[in-house]
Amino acid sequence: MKVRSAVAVDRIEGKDKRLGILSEAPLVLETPHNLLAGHAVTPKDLLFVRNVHHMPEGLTLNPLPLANWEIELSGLIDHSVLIGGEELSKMEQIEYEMVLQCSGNGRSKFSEAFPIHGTPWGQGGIGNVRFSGVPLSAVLRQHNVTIDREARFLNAQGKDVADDQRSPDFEHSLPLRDVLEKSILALKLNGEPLPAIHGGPVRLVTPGFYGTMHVKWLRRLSFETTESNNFYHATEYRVPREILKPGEQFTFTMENSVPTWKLRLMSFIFNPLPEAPLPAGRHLFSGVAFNDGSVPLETLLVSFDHGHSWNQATLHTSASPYAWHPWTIHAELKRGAYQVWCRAVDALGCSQPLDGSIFWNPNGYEWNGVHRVNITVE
C-alpha cells in the first residue's frame, strides 16, 4: 500500500490513522486487510474512502442534517417531486448487511501486467457494511408517482462538486429494474446516521453493485430511457465487453463496454497476514468471499502448492446474500515458504480466474483474480 502522508487522515477525526491515503484531492483512503480481519461488519472508523469530487462540508465523519435537504426526481415519469430529508427520515426503513467495494480495488494488480494510470489501490478499498434507508419504491408510492413504460435507467446525480471547472459533473445510470426492487435511499450506516464522508446525509445504495455506483449526497434522480452520457459514466467507469490485451488501445463507446456495475465474484485472506512468519504445526486460514448476491456461493478452494491441488475451506453463512461469507481452514504445515491462494465458486459453477490480468482494461477495473498471500514457516 502507498501512503503518502498522515494529514489527510488527521483532518478526519474518528477516522483510524492507519488506513493508507492513496490520494489528498480528492480524497481516497485505504483500509489494510488486517484491520478488516475480525469484524464482522466493518467499523465506520476502518472503512474506506473514495471520493471522486469534492465536497465542502463532507470531510467528517460526523451526519449533515437532514432539515433542508432535498432530492429531485424528474425525467420519465407523470410528475416531477421534490422530497425532504426530514420526510424520509419519517418514513419505513430496511437495512442491507452488503459488500461496499470500489471498483478500481486492485488496480495495481493489473498494472503489473501493463501500467495504468489512476488510483493506485492495493485491495484494500473494501468492507461490509449495514445501510440502512428508504425503498426509492416505496418514496414513489407514497407520492403516487407513474413512471413512463419507455424508461429504462435512473441517473442519480451527487452534490458534490468539481475540483475545477473543466471537470464535468458526477452522475451514474443504474438499471430501473434493479432500481425498483433493490434501491434505497440511505440514511444511516452500520445503525448511525449515515457520516458526512460516507455520502451523508442521504446516499443511492443497490446492494451487489460497485461503490461508485452507490452516488453520495444525492440530491436528483432523474428516469431515462438511455444512460447517462456523463463522462464518469459513458466513458470512465466502464470495461470492454471483449477481452483485451494488456495494453491494447481502446476507445470506449456505449455500444463496445459496459458500466461498472454488480460485482464480481471475489474472495480474500485476512489471517494470516502477507509475509507472516509462522511456527510449524498446524494454523487457522480464514477470510471472506462474496459475489452480487444474484447467485449463492457454493465453494472456497484452499491451495497451498500454487494452485496444483485445492483444499476444501469451510464457507460460512452470511447475513444477507450480499453480504461478505467468512471462511475458515485448518492446515498442518511444514517448514518453508509458501503461497496460498483462495478462490470461490459460486452454484453455476464460476469461479475466479488464477489470473485476473485476463480482464485487463486501461480503467483498471473490476479485478477478481485468486487472491494471493506469502507466508514463511519456521
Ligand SMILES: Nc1nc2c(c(=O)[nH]1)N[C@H]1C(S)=C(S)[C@@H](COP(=O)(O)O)O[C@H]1N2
Given for the second form:
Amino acid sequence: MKVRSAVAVDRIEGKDKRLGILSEAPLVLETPHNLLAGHAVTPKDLLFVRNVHHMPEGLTLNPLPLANWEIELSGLIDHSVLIGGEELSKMEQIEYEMVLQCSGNGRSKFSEAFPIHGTPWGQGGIGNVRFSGVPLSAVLRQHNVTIDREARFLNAQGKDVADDQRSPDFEHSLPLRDVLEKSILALKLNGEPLPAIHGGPVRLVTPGFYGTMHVKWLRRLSFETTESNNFYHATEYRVPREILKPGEQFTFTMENSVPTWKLRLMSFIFNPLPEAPLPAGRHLFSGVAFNDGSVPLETLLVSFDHGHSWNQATLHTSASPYAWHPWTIHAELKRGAYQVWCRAVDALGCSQPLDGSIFWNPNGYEWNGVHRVNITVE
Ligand SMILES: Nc1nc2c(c(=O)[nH]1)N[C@H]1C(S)=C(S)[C@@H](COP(=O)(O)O)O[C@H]1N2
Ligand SMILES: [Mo]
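Compare with the form predicted alone: the form predicted together with the named molecule:
Once more the chain from above appears, this time first in line as the rest of the complex follows.
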C-alpha cells in the first residue's frame, strides 16, 4: 500500500481548529455539538468535512474557478450536453436551507452493540446549511433535453480520483423522480461561492438525502435504467432491507439492500452539554430535529427519567422542510445525575427507536437512536 504524507490539517485556513480530526488523508473532520449549538445555520468554518479520496486541490475554503468547469450530461437522453460553470452562474438560482449529514454519523453508537470498521464518527458529522444553485430541471429545459422514458436513475460522478489510481471514482445514483423535483447544481454555500473543500465550484445537491449523495466537484451526470455499479454506490453506502442482529454476517447485493438515500428522522440535544455540572433549578434545554422533509415533524419529546415520562418541547418553525427545526424546553431539576433523552415524532407517528442498535448494519449507516446526554445537577 502506498503511504501518503499526512495533510497538515492546521493549515486548512478557515476551518476551526476545534473540529475533530477523524482522518487526515483523505480528510475527515467532525464538528463537536457545542460548536453546532447556537447557530441556526452552520458557518463554513465549523462545517464537517468528509472526503473518500485525498483531493489536494480541494483542501481549501477558497472557491475553485467556475470558468472552464464543465459537466457532461449523457446516458438516456436525446442529445448529450456540456454545461459550463459560468453558464450556470447566469441562470436563475434557488436556495435550500437543509441538513447536511453523513450517513455514517453516529457509527460509534452502533459499535457499542458490535464493533464496526470504518471512520469512527461520533455524532458530529452534521450541519445545517444554505445551498443555492440552478435546478437541474431548469438546465434540462434550457438545453431542450428529452429524457428517455426508460430512465429511472441519475448517476452523478465527482472529479476526485483516488491517488493510488486503483480505487474507483466517486459516483452515486439518485432516484430520477427526486432529482427532477429537487436537485440543484449548487454554486453557493451560505450565500458565498461554494468553497472547494465542500465541493466547489459545482456540487449536485438534493435536499432530504444523506450527505454522501451530494456529489462534490461534479463532472458527469448520466441518465440510466439501473443504479450504478460503482464501488461507492453498489458496495458502500447501502443498508440491508432486513433487520440484522448486531454482528450478523451479510453479503450486500443490489436487491437485498438500499442506498443510504433519504435522511431518517432524528433529533439532537445541543444544550446543555455534559461538560459542566449545572446548579439546581430551572434550565433551558434545546436542540434540533429533522427528517427527509417528506412529512412534517409533529412533536419533540424530552425525558429526564429514562423514558418513564416524556415532556413535550416547543418545536420551532424552520426555513424549509429540509432544514433542522430548533426545539426548546424549560425544566426544573433537583440535585442528581440525569440522562436526558430527546425523541422526534412526525405527522405519521413515525419516531426514533429508543435503542438505535435495532438498525445495526455492517457498515454502520443511518444511526437514528434517541439521543442521550448525561448531566449532573449540583
Ligand atoms: N466527489 C465527492 N463527493 C462527495 C464525497 C467525496 O468524497 N467525493 N463525500 C461524500 C460524503 S460521504 C459526504 S458525508 C459529503 C460530505 O460533505 P462535506 O465534505 O461538504 O461536509 O460529501 C459527499 N460527496
Ligand atoms: Mo458520508
